[in-house]
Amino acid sequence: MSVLEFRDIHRSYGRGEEVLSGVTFSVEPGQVVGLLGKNGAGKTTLIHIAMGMMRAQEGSVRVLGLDPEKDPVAMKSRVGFVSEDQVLPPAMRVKQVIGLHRDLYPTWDAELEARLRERFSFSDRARVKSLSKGEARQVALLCAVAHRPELLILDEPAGGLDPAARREFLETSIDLLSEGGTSILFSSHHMTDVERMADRIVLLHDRSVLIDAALDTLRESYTVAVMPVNAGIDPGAVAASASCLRIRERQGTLRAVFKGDAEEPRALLERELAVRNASVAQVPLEELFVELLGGTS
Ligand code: ATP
């Protein structure tokens, strides 16, 4: 059985276009997905939706099994929940926001606690308000994860850290999945925090999954090409081609992804087009995003 499974979801606000249209994947058990996608793509709505905060207009969402508004307190129980925008109670001292945390969950781990304090610079006896955001952000991982839960969702955990703090926010993240077998979701704009911690990505783009991928095939499964613009290449005959995702103009060149190795683009390209003078490659996946998703300039 799936840890977490999206199928079909559909979502929009209002009286809005859709945001989320026909999505659909799961999270198998022990997996780490990174869960991409533009500003807007939709990342913080499916990840309310499988924590029952929100409800899909059509489609259904499965939390071990469980339906996230039906059940919410037996799926809550079995679930660590991280966001970038949580607020925990201002006036609270540490000690009392981890206590409450602690007397809710009868699977709470006190020598994973224990652990976690030792490794965090935050205080016991500190407000909640005063503590930074680093500081806040591992009171909030310490409650979402010492209870030993069978999935962690994390949205967008590393948000406003500095590079310091991520590193060592994530690294706890790791250090825990590792030995526990938890499954993770997490989303992140960082695409160096997800190649770190992810096992596959689901990128969300045009309002559904645009790729759904093991990070290991991932680099060797999409290649650049990347052509003189002023050439007489016509950018709708590369288009054409069934296993060109995109083309558009950058910086003085015509940039085309291909799905596959680097192989039938080359050929494609000299053969079929004659377009010689191209460079097609297999780029850092950061760079295959930006490919794929950024605008024009
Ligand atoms: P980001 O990476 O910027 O956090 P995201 O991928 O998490 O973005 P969402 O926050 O899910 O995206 O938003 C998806 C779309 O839905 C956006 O266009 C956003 O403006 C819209 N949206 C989100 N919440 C609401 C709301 N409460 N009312 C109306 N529109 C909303």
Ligand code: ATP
Contents of the next structure:
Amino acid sequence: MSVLEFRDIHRSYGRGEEVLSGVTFSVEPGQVVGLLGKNGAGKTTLIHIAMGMMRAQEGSVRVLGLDPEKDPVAMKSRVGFVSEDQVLPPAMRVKQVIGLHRDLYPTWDAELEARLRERFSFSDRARVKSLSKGEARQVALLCAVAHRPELLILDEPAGGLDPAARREFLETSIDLLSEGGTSILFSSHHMTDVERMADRIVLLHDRSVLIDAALDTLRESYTVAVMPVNAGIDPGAVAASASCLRIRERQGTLRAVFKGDAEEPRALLERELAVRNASVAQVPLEELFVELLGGTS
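Switching from the form predicted in complex with this ligand: structure of the form predicted on its own?
Chain alone follows, minus partners and molecules.
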């Protein structure tokens, strides 16, 4: 059984502005899935639907086989959640916040709590409102994982943290996964974080899933072709080829993303479009996503 399953999710805001349209993918046991996309692509909306904080207007979601709307308590008792905008009670002391969560979860692991306290830098007696952003995120992570959830959902959890704090946060998440087999779905804007944590990528674009692939597959099976804009090439004809995901004009060149190794799109361009001066190569992940999601300039 999938740990998390989205099936044909649709969600609109305001005057019918569609944010998600037919989003379908699942997270399997033990997987770490990076959820990527530009701001406004629907990542947080999708995560809120999974957590039962928002309702899908069409489609269904199952978390550990449960419906988040119909079985919120049973579902949340088995899931950990940390988000960038998560707010802990500001007037409470850290030990009170942790104690509150300890009482909520029958599976709370006191030994894991102790290990995390030793690793993190916050003071037990400090009030939440006095904590730095990094310390507050550490408290949230401890509360999210000390009950050893089967699924950990992280929505830009390290956003706004300095590099050292972000690394500590992510390393803690990775360590917990490796020892307990927890599945993780996380969103992030930092490609270095994605490459360190994820073994699979789901990329949201234009309201739906554009790419769903293993990280190694992305590195090996997607290429970028660069062609002179003044070479008489028809961008529409390139875009119409089955393996072309996107084409755009940038700085006097046409840049097209293809699924397949470098030889396949090169042969296709030469055979079908008589393009013989294209540079085709694999590119780093960050550059690949810039080409897929960037503007037209």
